[in-house]
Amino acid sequence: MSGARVELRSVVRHFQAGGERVVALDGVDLTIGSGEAVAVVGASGSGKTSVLNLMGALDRPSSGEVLLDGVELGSLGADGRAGVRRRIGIVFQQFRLLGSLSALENVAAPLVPATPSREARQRASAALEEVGLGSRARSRPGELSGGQQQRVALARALVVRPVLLLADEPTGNLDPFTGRGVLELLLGARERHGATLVLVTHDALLASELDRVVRLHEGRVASDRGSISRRASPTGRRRPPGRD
């Protein structure tokens, strides 16, 4: 399976807020390539969550374009919409896991009830097991801590079989021991099934791991280029900037 390819022309996000109209983002052009491992980054407010939510077909922009594989979202019924989504895994820094239901259960819920329900549970047990928690599939979030909760919600996201898997601050809520472990295994995860990478993140050490560091400012790219990763290639020397 090949990554998505992910492109906004031009894009403009505002809303109203308290009467007051508030430009989210400002005339965004980005291309993110079929396999790429993206982190975005910039200050609160600076448009970073507007991005990927748009990237993840949860919101649609106030003028421009949002293709994923040369598909315009925006022209996309409701149907259309979901189907998209469908395609994408997402991971949220505050988890969103359904408290009454197992850890399998949360996982699988993305199937419902578009898969057979033996497939989903089969499925959702993999995907657990590759975060390593196969043998809490029967706990519930409240029995879990909070890097466990992550990697739950990483399984979820996982579950899918993404083309594109979006990461928002999924670290946010963690220590840096347990937060290093969820972004190891994103980035394991996006070699193994060849999904593209889009990570929203304020930590520049964290970002620096990633191919490219694109920066957004009051709604707008400020800078885009390559990353040298801290992690050594195969033989053993630091990797160069904009590779895998």
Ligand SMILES: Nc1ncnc2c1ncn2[C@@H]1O[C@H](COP(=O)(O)OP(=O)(O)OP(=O)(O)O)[C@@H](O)[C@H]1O
Given for the second form:
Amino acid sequence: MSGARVELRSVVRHFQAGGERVVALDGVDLTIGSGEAVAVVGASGSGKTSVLNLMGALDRPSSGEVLLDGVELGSLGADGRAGVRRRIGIVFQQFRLLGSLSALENVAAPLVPATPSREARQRASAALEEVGLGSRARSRPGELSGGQQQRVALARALVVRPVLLLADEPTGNLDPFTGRGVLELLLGARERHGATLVLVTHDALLASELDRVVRLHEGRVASDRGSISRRASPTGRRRPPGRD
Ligand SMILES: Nc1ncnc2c1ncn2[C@@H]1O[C@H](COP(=O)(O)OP(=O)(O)OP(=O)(O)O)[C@@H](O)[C@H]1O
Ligand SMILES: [Mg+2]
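The block above covers the form predicted alone; next, return the form predicted together with the ligand.
Okay, now the whole complex, with that chain kicking things off.
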């Protein structure tokens, strides 16, 4: 399976907030190739989460087009959009796990009700193993550390076998060491699954480890820099300094 190609064409997104018109995205053109790993950086309020929400079919542009594998999301009905969302894995800064469910149930949740429950549990269990939490399947989020909760959230994103993996500051609430572990898992999972990865981060070092860094400024693409690591390594992954 190959990763999704994502395109934003002349995307504008504005909001009405307290009688004011807020322009979150002001004409964004961006194409992300199948299997690419792209970091989206920029100051707070520059539009990073807005871009991710559009790519994840969680939001619609005020004008312009968002395409996944050439299909314009605006042309899809509710069922079509739901179908697209089922193949997208999203990891948020705040984990967003359901506190009343076990780790296994949280991970299986995106598969319900389309997948038979036995298969859903098997896949959820495998996804938890993949992030190193096989032994904590029965724990509830409140019984897990922040880094463990984020790994559960990552397993939940992977269980759908995503063609597109979106992560919005997934390490922002973690200490640097734990954050590094989550990032390694995210990059490793992306390699194994062949998914396209879009990672929002404030961390310039993390960003530099991806194929490409897109910088937003006030709702526009301010720079779009390919990294040489893509050509240097077949996986597109640059090794962190001092680790070879
Ligand atoms: N639902 C909303 N209603 C009103 N304004 C919004 C809404 N969502 C985003 N905005 C505004 O759009 C702009 C871009 O927001 P966005 O969340 O995309 O920024 P960001 O780059 O993710 O910032 P941060 O790094 O702080 O998460 C901001 O000015 C924000 O206030
Ligand atoms: Mg944000």
